[in-house]
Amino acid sequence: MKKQTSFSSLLRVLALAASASICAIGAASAHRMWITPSAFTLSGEEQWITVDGAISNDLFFANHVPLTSDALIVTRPDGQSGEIENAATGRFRTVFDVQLNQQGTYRIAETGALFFAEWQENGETQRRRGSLEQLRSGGVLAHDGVRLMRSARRVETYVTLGAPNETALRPTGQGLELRPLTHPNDIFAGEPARFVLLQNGEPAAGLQVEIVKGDDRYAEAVQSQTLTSAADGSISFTPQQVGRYWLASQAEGVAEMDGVPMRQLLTYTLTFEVVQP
């Protein structure tokens, strides 16, 4: 049995990586990860949308680094997987198209995970990061006293063709997620919107949730609010202005991988639109 030791130094490494490359919680933070479609609601029998993904200093303006494109997922209104088309990654953003040929709501998401390992060898601290497969093949998990952490994210948005439905809104039960009580494509200025935070399928209480009005590049001051999820994981807020918004939260957890105790940092972000009632 591998000895369990302190995670303090590895926690610092993971926190820095999360702040830099996943999503920074706090309105004054420099970099935030997002996905935003060319339209959130459409009508007709069939439509196309173009989706941008990036990590940026200003919300929805690509000016830092692109979103990775190897973990993009589209869930169609019937719950089946959809296709990513014409994907391309430039210096500041990733762009791709999605064909909407079913009536209802689509979920467009990017998920990813990065593992961090730390152990002592010949009196020196050794650190590695990469995919789980890379750590396994490199023999990292076999070291005595190895400390393991996993940083996992979910970045998503919703788009509806015609009347909204809820099939694509169903949680996966993995990581940090948001279960909408108010449909993400039915959020109106001056009316309350409600969501439930879930961690591995269970209500996540006491988590901070930041909601930021987008397009802050042109605002005199960043418009944001921070909420705390209730005992049942729920949050409620009433947006006062129309436009695009960014919601983010993060949580810590504990798990085990290949017999090694593992700490987890889970992050979630959502881009949504508020319209006139």
Contents of the next structure:
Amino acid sequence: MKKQTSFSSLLRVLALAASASICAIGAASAHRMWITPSAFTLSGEEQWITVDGAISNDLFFANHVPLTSDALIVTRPDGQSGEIENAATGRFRTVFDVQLNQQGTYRIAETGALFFAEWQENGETQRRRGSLEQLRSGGVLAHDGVRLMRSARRVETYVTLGAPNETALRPTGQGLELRPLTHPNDIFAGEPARFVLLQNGEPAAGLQVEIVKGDDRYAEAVQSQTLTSAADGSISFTPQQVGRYWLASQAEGVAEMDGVPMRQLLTYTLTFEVVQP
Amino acid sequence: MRALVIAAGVLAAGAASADELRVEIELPRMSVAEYHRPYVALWIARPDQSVVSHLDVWYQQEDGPEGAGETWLVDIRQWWRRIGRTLELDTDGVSRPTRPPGQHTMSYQLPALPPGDYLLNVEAAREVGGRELIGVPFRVSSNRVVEASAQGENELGAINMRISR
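Coords for the form predicted together with its partner chain, given the form predicted on its own:
Next comes the full complex, this chain leading.
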């Protein structure tokens, strides 16, 4: 009789559960979560953009499941929250509009966390997922030997109207994030771009970062590279081709919430554009 | 005049006098079903593309049926990155309406350029058309007259420039 499930098998379970639902977790399931705007850089006094959010293998084709739309956050150039308009979730993608009526850089993110529980009952493995409160009120946390995992994500992109500014780039200090040293709307082919990976606001060393060029469905071999963050959390890369790119990283660890210890998986993804210098 | 004023400050050390820059630009006639006049920007840069002096930008200054003309300034990509996005277009005195195909001659007064290598950058972007950036290299040494030219391929034709002081 199976006594204990290893962490890696729990991860597999989570990946399976995720790919079957709308909470796929980045590289663990090879399904990629992304947000992509109709334009990354705009001019003029006021503009609108439309934004797609989806989880798919092909970048950036929405052909698998939509990103959830209940935790979309727009940070305006002055640091205040912006409005999401005309949000709708279809079969394969979530779509929404954002009015840009301030000059500067906007951060557009989808964030969220889901809890997974696994325990043995009468010789069978039981699994539930939901918010911590849902698991608690459902009595899940009371089971003997219950194993918990928290999966938190940040899926984001940046858009600039007029001259870029830094306010919306400030880290929130929560989960896995990327602090741009190169402005994310100022990434040019043949020029190095630098970022610092942060975990709960602190530089995260030794984490793998995957960078994939979009339109991979037309490539014989997927154009991707995997970097490892340095001791100061920094990564540097020089994209050679113009186009849209996807960057992703994950951190595994332990966490404690409301006195309950658990495994934790933090996921971060960024969509950015590389333009001609 | 903001860009020119900034350039004047940068160049003050070596500027004993003023230069007159004459530029001839040919906008090719296109045989296309849908033609829009190109947006064109002109500026002087160093070989590393750092900006010395912004000269001009031609764009649709009146709002049209398709919205504000400033919407497409971003399509003059290199200019937008280097200059446009931090420029106050309403007050800078260095912008004007788009121009039709043909030969155009402009004249600019600018602080005397210190000896060195430069580029006259001319960038054109056309709605439902292409984009082209031509850097005309030239060298300034002492007080001689400088002449240079280049030939565009798609959105720009011949470009001739002459600096006299």
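These numbers come from a predicted model, not from an experiment. Superpose the two forms; the largest set of C-alphas matching within 1.5 Å is the rigid core. Numbering follows the first chain given and starts at 1.
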Per-residue C-alpha change between the two forms, His183, threshold 2 Å, rigid core fit: no
Threshold 2 Å Cα movement between the two forms at Glu124, rigid core reference: yes
